[in-house]
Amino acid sequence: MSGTNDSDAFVFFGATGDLARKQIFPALYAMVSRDALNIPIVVLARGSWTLDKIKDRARESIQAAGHFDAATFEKLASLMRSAEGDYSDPNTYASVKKALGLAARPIHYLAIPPSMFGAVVQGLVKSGCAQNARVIVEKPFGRDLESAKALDATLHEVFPEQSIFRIDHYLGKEAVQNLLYFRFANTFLEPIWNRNYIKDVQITMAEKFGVQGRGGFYEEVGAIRDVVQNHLLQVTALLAMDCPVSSDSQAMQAEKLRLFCAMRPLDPKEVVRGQFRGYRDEKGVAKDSQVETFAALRLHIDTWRWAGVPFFIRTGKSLPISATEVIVNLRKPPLAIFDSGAHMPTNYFRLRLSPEVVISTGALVKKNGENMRGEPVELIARHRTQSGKSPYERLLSDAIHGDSQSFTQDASVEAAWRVVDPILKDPLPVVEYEPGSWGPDAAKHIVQGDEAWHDPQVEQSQPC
């Protein structure tokens, strides 16, 4: 269902890129299949990319994604128009203006390198294509705090903040959005979701694979820029923010911003950077590379709710498993009335975000027998969705409708960069680790006291 404030045309810069092939065309196809997209799609093409050639690429992309209906694709293809030219050529934007026709509220999707933002934004405003328009930009939004501020300044020359949608596909994942719902829809959590009951929080994003032939790209980003500054700090915000006063996007953004501003800049002494053995042999990687493929860190949040509670964040490539998991460890009871064993785990909540969606609670129960001795058990709830939207389908649809709840504000982006800037400007040397391990041994010391990292395990399949 469309609204009076919905965008009435979708302009796609970067339609011939890898992201378009893997994610965007399947997302647009899915939106059409749900009758959620019925506006012109203007695709920017350069050189030999004719409209027919782009349609063929879109068809191949959608077929490769595993779902294809000829009638649905023909409907998508009928919405597509092309505009030709180089991004630095004013005639390109005259072509865009012509392709837009009577559209009065276009949305421009910049799936292009940030270095091109300036030329595209100026081309849009000079041609009149920026009037009453919105713009979507992809991560990474900058390389550090200074570059993020510069990109914001470039966009703000033309677009007000409420018309800018900074896309992070991780925020469109069903499991990530479920974090927020689980926290604030269940009364039993709020009384204990604070420093009085929670000992620490662990967030692990592990990938079993390496850089998959993208060594040149990874040399430009590294693990901290690639997933810590955006994905994992966003997950932290959802876990730690206070309840917004309403469900509208402004209220949600305000609470997230308050939480980001309370994150203390990282102390290099509380960060370990690792690099898996063999990374320097990858194509495009320097033989003396100091780019991290693993990072473990201790984050502090200076609010009344979280003061003194460490957030341990870990991510890496070539680890034993591909999984993203949150562990919220609760404090032990004040008196050990019953024998629970010297190394018995504390109570905890476990939130598996991928590849499965699992919510579980760790508890202690009495062992069979005469003695009051305990053993750990896990109470597990699995949530199976049959036809959920992909992250890009959800986020592109939200942007077209003007809903910014799952996007990031300029102030929040800059606050997140402020957290990681100290370890980007003066990084310690990387520590090598073996592929298939849980990273360098030094990472074990990031976790304090008698606590240890919780290593995600392969989920045991259960009968429905």
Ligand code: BG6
Contents of the next structure:
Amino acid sequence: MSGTNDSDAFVFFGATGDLARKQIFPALYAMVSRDALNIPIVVLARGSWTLDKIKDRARESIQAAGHFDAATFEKLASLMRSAEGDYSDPNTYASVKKALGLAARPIHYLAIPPSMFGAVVQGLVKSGCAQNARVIVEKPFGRDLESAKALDATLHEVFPEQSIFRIDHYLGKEAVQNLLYFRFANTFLEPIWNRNYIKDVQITMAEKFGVQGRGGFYEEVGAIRDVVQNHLLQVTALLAMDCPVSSDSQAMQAEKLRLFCAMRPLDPKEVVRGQFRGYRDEKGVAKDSQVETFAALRLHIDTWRWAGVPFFIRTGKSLPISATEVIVNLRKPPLAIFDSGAHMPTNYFRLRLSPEVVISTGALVKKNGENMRGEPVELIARHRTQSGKSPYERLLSDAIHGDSQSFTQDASVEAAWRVVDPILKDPLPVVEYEPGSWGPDAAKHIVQGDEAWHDPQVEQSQPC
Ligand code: BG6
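What I would like now is the form predicted in complex with the ligand, since the data block earlier showed the form predicted alone; can you produce it?
So here's everything in the complex, that chain up top.
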């Protein structure tokens, strides 16, 4: 379906990159297969890439992603046009303009390093390709608060904020979108979703694999820039924000921004940075690298709803399992009349975001027998494996339709950088950890009191 607000051409800068191969071509193919994409796709690539070579690469990447139907691929290939690929050469933009033909509302997707944004944006302006256009940019948006502000200034010279679509692919995940739905479509949660009932919140994003040959990229980024400043703070915002006044994008963004502004900048004493043993042997990694592949931290949100409730956030490469999970721990009952509860977990909500999607509640029930003793059980409200549209398919499709709800906004991104900036400016040394472990021991102390990290497990429950 297309509307008058839809973009009428898709210009793809960085079509030969890793992201294009792993995510973008499969997403464009999926859109074509659903009859949801029928606009010219102008692909740009540096070096000696002919259109046929790019099509071959697109075919291989789609085949590697799974389903492949030759007729659907031919449809996608027939939409593809190519343009010169040197981003500093004015001829490049003249050839984009030519390839755009009669398109009046193009969308430019910059899957390229942020250091090139300035040159590309200027090239688009001078050639007239920026008129009535939208732009999609990838994360991480900048390296810190200062560089994010500079990038925003570069983009805003040409594009108004509503025409800028900053991707954080976590926001395109079904399970992440459901966090907001689950919270605000149900009555039973709101009365307890606050400091009166919630003791703490834990968010773990664990990855079993290392840097997968991306050592050079990782050296520039590290876990805090790669996933904490964006994916994990976005998840936190969806868990903690107040109810927006409506579901429109502006209302959502406004409420989310209020929450980001209430996040207290991290205290270095409440952060542990780790590095898995062997990282320094990876290609492209310095022998004395101080880049973190693991981070654990305690975040405070200074609002009436969350004052005194710590948010424990943890991520790492080479951990025992790949899984992203949120645990919302509730306070103990005010009076313990059964001793069974004493050593038992308190009530909790478990929201597994990937690879499975699970919503469950941890409760205590009486054990069979005469004594009033209990045992923990999990009440599974929903359990599904990930399926349907990929995050990139959703997000690219939303951007083409001009729907900015699932994209990040300038002020929120800057506020998120403000949270992590103290750690980036003055990083503590990294602590080594064993690959396959849950990170350095020091990370245990991030979680306070009688609480410990909840380590995500292989999902045992049956899909419904
Ligand atoms: C990316 C990071 O943004 O997210 C990667 O750059 C990380 O380092 C990836 O592995 C995780 O995304 P997903 O969707 O596979 O959980």
